[in-house]
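Presented as structure tokens, the chain that follows is alone, the form predicted on its own.
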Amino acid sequence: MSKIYAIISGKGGTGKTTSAINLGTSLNHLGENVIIIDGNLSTPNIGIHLGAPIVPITLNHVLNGQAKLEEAIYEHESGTKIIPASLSLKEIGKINYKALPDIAKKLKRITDHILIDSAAGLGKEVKSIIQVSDEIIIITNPEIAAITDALKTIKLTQEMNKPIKGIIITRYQGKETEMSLPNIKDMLESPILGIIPEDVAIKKSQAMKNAVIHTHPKSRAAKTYLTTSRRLLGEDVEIEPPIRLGFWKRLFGKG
């Protein structure tokens, strides 16, 4: 059966776009049909991480009844399939909200997976997402501040009765300042679907336009998000915290 999951997080900066693109990636590396949407209408960023800032037909365009949903579907060169948003300040003010359940239910006939990256914050660009989504994936970072806004994306998400499918960890690094993982478990009340951890790879495949698990397959990054995606498809793989790495092994990016 297809899913829709919204790919959300209480703040900007938690590695949410990142996330979508190597998840729906991973997806794909596995066989499965994906879909990445960027949702975030306001401040679009999936098509500039992925070397298409600018394509002749978006999301947007779908929404107001200019073009046909599939007209938008673009294929990246590792075989993913995405749907960017206008980058153009003057389509920011045309978007036409109550057209998404409509293009949720075309895109649930074509493909198995949806992942939509939503903008940062609870605003109604963010509602409207999890609205049309089945299941919920919250990014966050091991700060309090970071998992306090979690903690309040959570909250709302339940009042709209939608099912969390589990919380992602991004740029992890087992420091004592981090707050643990069974703190952060025990605060959100929700599974941890995977734990990624802080990876130069991460920052090496955004310069090359790709997906870390194409880029530098063999990263500890690539590899967690891989393993995330295979709990995301319902695989019994056991979570392991990534393993803090020495001194020169942080500062040369190696490991």
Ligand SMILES: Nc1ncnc2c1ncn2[C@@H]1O[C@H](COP(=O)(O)OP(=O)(O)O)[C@@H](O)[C@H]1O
The other form holds:
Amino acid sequence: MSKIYAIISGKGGTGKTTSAINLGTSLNHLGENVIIIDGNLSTPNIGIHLGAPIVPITLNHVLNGQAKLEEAIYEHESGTKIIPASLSLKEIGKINYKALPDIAKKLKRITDHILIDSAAGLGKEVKSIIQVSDEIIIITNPEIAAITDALKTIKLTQEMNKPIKGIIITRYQGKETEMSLPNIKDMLESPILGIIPEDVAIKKSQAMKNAVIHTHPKSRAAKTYLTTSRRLLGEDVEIEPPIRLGFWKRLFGKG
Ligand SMILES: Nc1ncnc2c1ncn2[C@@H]1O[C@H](COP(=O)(O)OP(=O)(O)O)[C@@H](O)[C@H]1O
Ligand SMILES: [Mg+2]
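Can you swap the form predicted on its own for the form predicted together with the named molecule?
Below, the chain from earlier opens the complete complex, with every other chain and molecule after it.
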């Protein structure tokens, strides 16, 4: 059965867009049928990240009844399908959220996995996306401000009766200033779907307008996004230790 996942966080800049793109391309790499949607309608960036900043037909046109859904689906060179949102301020001013449920229904008929990248905050835009989603993926960083907002987001999704698929902790560095994984688990009371380390390969892949699995397939970010997407498919894949231990640490660890 097709599923729609909302990718949300509360706080801005946690890695929602990065995760939507890299989970989507990982699923595509695994042979799954997936569409990534830019549901960040006020400040869209999926298209920008994947090298398609200006396209003639966007999600906005479909929402406003000016185009058919099929006309807004584009294929990235990696083979992953995306539906970008409009960058034009004129289009952004008149978003018809009421058309979203109908679009969601149609999408479920044509693909198996739909990932919707969303804006920060918990405003109308984000609520409309949660409403049409089957399950929610929360993106957070291991720091108190992001976790607090993630908690607020979890409460909102519970009020809206939407199940949490899991939490993805991104930009993990294992520093003393970060919240520990057990503390994060305790606070959020939700399963951890994946831990993505801070990795320069992410920035490099973004500069190359592609997903890290294609530009740097051996990087830790690519590997952890791939295992996270396998967990999303229901595979029982163990969460990898988030930090590679240094040589000396390993020696001490053995002793
Ligand atoms: N694992 C990572 N390692 C390094 N930088 C990252 C990682 N994940 C995200 N970033 C960076 O963090 C910033 C915010 O990411 P983005 O996906 O745009 O967040 P959001 O969509 O939640 O606002 C971007 O500059 C991105 O390059
Ligand atoms: Mg974003």
